[in-house]
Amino acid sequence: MFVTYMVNQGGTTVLKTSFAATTAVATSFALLAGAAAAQEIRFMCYSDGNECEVYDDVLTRFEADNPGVDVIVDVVPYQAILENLPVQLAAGTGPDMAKVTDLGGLNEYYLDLTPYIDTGYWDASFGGTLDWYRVGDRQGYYGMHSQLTITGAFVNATLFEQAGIEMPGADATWEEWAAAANAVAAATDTPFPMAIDRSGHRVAGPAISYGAQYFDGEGNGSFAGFEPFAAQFVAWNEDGTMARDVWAGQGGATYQDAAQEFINGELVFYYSGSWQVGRMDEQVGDFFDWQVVGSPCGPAGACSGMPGGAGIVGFEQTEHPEIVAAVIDYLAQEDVYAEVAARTRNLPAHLGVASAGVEFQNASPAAQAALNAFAADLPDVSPIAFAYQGYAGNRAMFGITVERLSQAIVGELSVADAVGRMSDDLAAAMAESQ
């Protein structure tokens, strides 16, 4: 694991690590020249902001480096990867590479890019994220993380201004967001409080915060200790502290988040994550001040976030494995992942370019305040975090954490029947994994 922190040289915000990457030798990428025919490759990928389009120009000098590779970038929603690859790759449909968030759960489906890389290169560069693509005996190299994230607040501060109440300090409680919040909220006339994602994902640090474990002694899945979390969320769903539509307004296990709302500044406490602040910053502009808060602290006494990010991936059903290797080994050199980094303003999980920093380009000063923000709150990520997010079978207890606390939000469940449910749900879902 490594810690990532950001800091300012001579007026320009940087990323920097704590470890040092070496830098691989320069790969050469002239696959096919002189190829009769053109050789397709598709590239499924979903944009937090402008992700698709860089890589999409990036890529074009790969094609103009290897005449006859022609490597289409196909534009989705994040919902496609969610839950339409899945099918595709289980009919043997899918695309030839994609941009994934469910790292280990799609496991089975990856092209193991071993043969066709610098494995030490890739193992100086990406460190611990190469584990989180890692299932079983299938340890070999599958995924480049391409976005390392974590979850966080974002606060309409402006709103604090006009309420004339003062933010809570950075060593603040949930509980203490929340009644700021709802004093802001009430001064203010401001529709919502508060927001977290409709997100499994999302509701994992704060569940930590208050006690949860997701694992057993015997590193198995569990909700063990996630009642008290579940308990207040649903409280503050009930009493208005949280906008309840996002989690009551969908069913199953369907994402929204809340970023509208907070962009319309009709939000106080906005809870995502740092791929939001490209965002924020392209869309409210000057018509209110933001800040990032990073993530308040439980009584279980963490104040816990949660990794995570995106990562591109190879898929074993290509019929072009060694172009697919090249394409993403490609995106891994230092100098086009530095560049994608600072052209998407994403924190980079690539060792070496966060030693060297990242001068990310057209941030505001308050983007690049928000991620010095998120950055900052990495050391204080819980191992059980850094684990949770790199278990293969997180997707299915994202889900069910979804469903069965929508049920208590709705009032179908009471929390300790949901919880209930959700353990079951889980040994089901493993008896069918196995």
Given for the second form:
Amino acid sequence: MFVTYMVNQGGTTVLKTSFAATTAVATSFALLAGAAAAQEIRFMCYSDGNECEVYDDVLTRFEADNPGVDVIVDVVPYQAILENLPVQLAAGTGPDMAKVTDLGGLNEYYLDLTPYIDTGYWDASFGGTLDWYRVGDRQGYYGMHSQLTITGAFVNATLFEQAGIEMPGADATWEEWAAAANAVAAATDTPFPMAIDRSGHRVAGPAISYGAQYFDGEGNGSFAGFEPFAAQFVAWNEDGTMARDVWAGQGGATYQDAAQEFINGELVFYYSGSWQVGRMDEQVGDFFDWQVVGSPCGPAGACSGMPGGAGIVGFEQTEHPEIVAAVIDYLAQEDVYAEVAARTRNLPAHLGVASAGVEFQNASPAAQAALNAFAADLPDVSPIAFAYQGYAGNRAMFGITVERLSQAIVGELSVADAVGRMSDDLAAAMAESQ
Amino acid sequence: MFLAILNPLMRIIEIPMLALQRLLGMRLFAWAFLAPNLILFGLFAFLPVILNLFYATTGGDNVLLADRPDVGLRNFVTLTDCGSYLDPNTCREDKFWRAVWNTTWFVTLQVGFMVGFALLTAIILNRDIRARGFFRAVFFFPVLLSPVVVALIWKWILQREGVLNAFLDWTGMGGINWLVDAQWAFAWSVFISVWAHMGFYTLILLAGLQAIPRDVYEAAIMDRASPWRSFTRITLPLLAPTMLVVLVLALIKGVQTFDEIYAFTGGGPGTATTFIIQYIYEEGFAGAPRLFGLAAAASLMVAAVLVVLTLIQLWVNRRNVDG
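Other form of same protein, the form predicted together with the partner chain, not the form predicted alone:
Next comes the full complex, this chain leading.
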């Protein structure tokens, strides 16, 4: 089998045809030699954009090359991945494989791919992201990081132009951006100067820039150093710098973004992440000019965003571990991975694909520039942020952050009490998870 | 014609039934008919209650009981560990007590308003007004809507750029961010719940009103009793049994409130509209780690309250039957 894809080499787009996928397909053929009957694999997938559609298409080729194998892509809402999948796995009724974001948190259910894959190739291709799927003594090969994301800010450049205000420079601080966004909002009668998605993951980068450590001396989760950011964020919600609707308009730990406000031109500065580029590209169109400015700097000296993303994992409870591993390994091959990254407009976590560069399909110049800006921001990501992303307890910490910070924003708790409660909640959660 | 088809069919069914009756005898034969329902009830109602008892005394985040360590009454202690039950900030599990107090206020206001408005509406609809059938249908219509539909309709009306704010802007009064302000969000939650469920209780009260004999009112008219006196001395006392049933049903339903408010506000702002069932759901299913034990303990505490309310209802019903 030959897979053709476009890569950017030294600024020149070249067409490559690779035999790598052929190797994977041949391997899976050998694995499946004894399988006469049709074998069905269920892949639980969610999309930020068109990921599941692209996987479905790519896997059709895998099925064609592997007669008798039927990979069914079940497209579900992201909420189902967060809430339903863990319960299904605990009950032993989960799918064979899934696209997940709670990378370390579901480790106990992962299928170890080690016996089925070329570990040397995986080490060379996915490097540090493999650790995000490992917990404790389970140090195998579990997940293929399918989309690397990084948080950062989108700015409505047209509003800055209309206000006649210059955008802060590359190393501008959060305070400088807040002042500029307020000035632009006032000058252009825009409802919201700034917004950050209602998510513990999203505030982690800014919090690190304000001094949050997220780990104690023994490597356990901690909210030490979180208070300076919490105080600033609550103050910004009180004085109208931040769109209060986003955090105060929901309860519990429910996720809420502010993308629609930005797309509607009601928001000057929107802190979200690279996965929103496709949506901005499609929905903003030529309504206004927008650009990505990465993560502002904080008083602690860091200008960190938060890495993240999603990965594809298999589950131990599958009846067809060798096929599941073959499917994931197929998707991990450089040519297939490059094609998926190009078609889904996601930053690649595959080191080979990243170093070759990706020519994102159907991306406007603004989207291409935005993705490059996000990629350029990766070196600024704090080591704390990388460690936090790989921490098995991060899902609990994200939820606690959202709940308690929201309570401080609406005045149910003082900032100090909210941070104190966050530490208590974390201690209780960790005790229950032991 | 119908019987001509039915009779032979019944004779066919009769053959195995007679055989079964001979085999089991009359006493066991009755159990054979009850068995399907009992099995379903046992599996889907009784067994979960028993399992819940076990979950409430276990810890950890595993789903399977076998993998869960026994913690005794720790979950109940966690829930009830408070400096003052009146101030959730002094409680170890402050979110639980916020939900308890939110639910208490919500049920008090919602049931009070709902029974009051339902009574008023039933009295008006019981009179000989024009288009009475139409208005009865109008008041009952919200009951037919799915809770999520109710929530979405009102969310569209009340959101920052919703219909109500557009109207207020048009009148020059300026909009209010209804769902971001804790007091407004709570008040609207009560209003929506009353709007959505009032029709059901209106219907029950209307049936109660229609059961009051007309001759009692005719006698009152002959005695020149005022309408107010007729209402307080005839309508209210004779409607009291129905009112009690409505009150208890509304109380039970109020404590169980979850879906429409969850879809409407998500429990926010902060925890302003988080009620007890949402607390249980979030602890057990939406959060990380999933604290099934704490959720089960909280649900048992709610169940105890509901059992008390149900016993009151049964007692009221029995008193009515006994006269």
